[in-house]
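First comes one chain, alone, set out as structure tokens in the form predicted on its own.
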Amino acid sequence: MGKDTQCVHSGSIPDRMSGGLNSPIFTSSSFVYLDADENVYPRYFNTPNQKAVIDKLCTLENTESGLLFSSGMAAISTVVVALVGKGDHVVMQRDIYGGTHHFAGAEFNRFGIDYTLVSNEPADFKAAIRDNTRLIYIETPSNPLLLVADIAAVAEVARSYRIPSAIDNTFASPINQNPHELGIDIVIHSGTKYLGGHSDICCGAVLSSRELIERIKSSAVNFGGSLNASTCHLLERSLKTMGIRVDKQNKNALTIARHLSSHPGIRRVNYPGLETHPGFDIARRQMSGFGGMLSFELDENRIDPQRFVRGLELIRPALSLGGLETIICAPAVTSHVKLSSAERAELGITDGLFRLSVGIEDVDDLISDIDRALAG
């Protein structure tokens, strides 16, 4: 089946009992247990409703099996801990989501695992493992300057030294890119963002081969991190639009990044799409499409970043990303604000720098909204 079949299809549960096309709502906490094939429980990610949203996961993203949790960092958090303890090392790429950064530097520590931050070239990746490495680490499209790695090289330094590799795969979303048909073993997606996308619930999603999902899981029901039916149904809705969703988008930021790219306010526009950005061929190779995240730096010389951002009429400046609607927020003092100045302009994160998350909205109105903060 093709991307949209699969998110309308795959993983509904027949209603047997109305006929209905949605699958129905088990809101049960309790299940009986006499004659079962397994102990039901929300705790142990096996509820009909969790089961109904991974089977489509795993559809959508060619995996085996797979694990909901209650947001994209417990899912992170838990592959890691599940996979990685004392005395072991995690080679991670530098340039990922703040989140990710600030719990590997607030939280290996304490647990006993070293780490090592590198570029998102896979030649770094194999110059930083050691004899203890026990998971490879990286995020493509990156949060937030949209640099892209090689996924396929990776995934072969990973396999050639039999080290798990893992991915942050929310920017692309399961339409624009599979990185477990390239090689990678373990896919993460925050589906706060693309699969859920409608800015109204929050959860995570691991997808794997069933030896590594049944590691993941033995960790997982310790911390307790799983979602409700309710959200669940939420999520099964939100997956059926994802494909039309996502196709919007590509192409509403594709215009957006080439225009602003050529505004003389702009310094710069990060967005894989575009022929000028330095990772344009890998992403073309690796992903279907380019996604809705795009990122620019403003001249400061030219353009007051705070009275840009308050000058915005349709698009509003707000946490998150992967909606229907267009929201703008400078990593700075958002996604990236826990980590330290020095940090921040390591990575290339300046206080000019703003992330776009494109919507659906008519992109004429869009970019209409952009200029005249940019005039502003």
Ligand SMILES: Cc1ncc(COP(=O)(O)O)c(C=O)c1O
Contents of the next structure:
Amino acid sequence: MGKDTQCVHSGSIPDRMSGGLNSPIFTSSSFVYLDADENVYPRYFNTPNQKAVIDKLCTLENTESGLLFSSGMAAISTVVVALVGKGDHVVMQRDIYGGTHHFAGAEFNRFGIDYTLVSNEPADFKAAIRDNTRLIYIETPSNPLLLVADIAAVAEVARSYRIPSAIDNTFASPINQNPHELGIDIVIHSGTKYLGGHSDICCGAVLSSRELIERIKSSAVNFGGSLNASTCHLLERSLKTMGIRVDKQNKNALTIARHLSSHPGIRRVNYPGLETHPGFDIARRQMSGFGGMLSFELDENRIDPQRFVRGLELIRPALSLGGLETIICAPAVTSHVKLSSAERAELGITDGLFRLSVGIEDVDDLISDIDRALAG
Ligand SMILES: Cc1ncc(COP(=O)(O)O)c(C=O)c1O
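Swap state to the form predicted together with this ligand from the form predicted on its own:
In what comes next, the whole complex appears, and the chain from above leads the way.
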């Protein structure tokens, strides 16, 4: 089946009672256990609505099993704490979502976990591996600089040392990139973004082999970050249109990235679909679309970032990403605000850097809005 067919048809619960086309919502948090194959309970990650969504996501990411969480960070933190413990070491990409970066800085130490931040080059991942390394963690394209890591090459490094590898695949979505097929063990999504797609739910997903999911699940039931049936229903409904949404977002983002590239007030445009992007060849190999996310850096001598962002009318300055509407944010005061200014400078996150999450509007309207604000 093609991706759009998988989005619509895989993983739904047949409605045997009324013959309805949609999965029924099972709201119970209490299920009888006599004669049941397993004890069913929301925090055990095995209710019918959780399973239906996981089936769909497993089909889309080509994995055996998975878990749904109440946020992307619940998914990320549970994976790390399930696989890594006191005295262990993690090799982690440096340019990643600010919340994940902050999680490592604020919590790893307390759990006795050591970590090394590396560039997106596979050789750097390899060089950082120690005898006690228990996890290799990447994010590509990364937030907010859209760096591209060679997924197959990083996976190969991890496999050769028999270390589990995990990727944050949020920016790409399962429509544009399927890292498990390229050898990465664990695929993580903030479902709050493209999976949910309408800026109205918060959730996360972890997809992997049956064996690794069982390991992660044994910790996950203790941490308890599972997802309720109503949100599972909204997520299942949203996933049906993910293919067409992401397709339009890919097209709009490429058009906007090309347009911004020729603007004299913009120093740099980060979008993996531009031929000038350093990761373009790798992205073309491992992605089937370049995604709806881009970032750009204003030349602050020519354009005042505050005036620019306040001059936008259609595009709203807002947190999060992956929704139907185009939104903009300055990572220095949003996703990466918890990092020190020295850490931000090291990452290349300046005050003039803006991240655009491109929606499904008519692209000409978006370009007019941006041009007007840049001119103003
Ligand atoms: C790439 C990426 N990963 C993970 C997260 C965390 O997801 P959540 O906010 O659902 O916990 C975010 C949130 O912005 C993100 O952008």
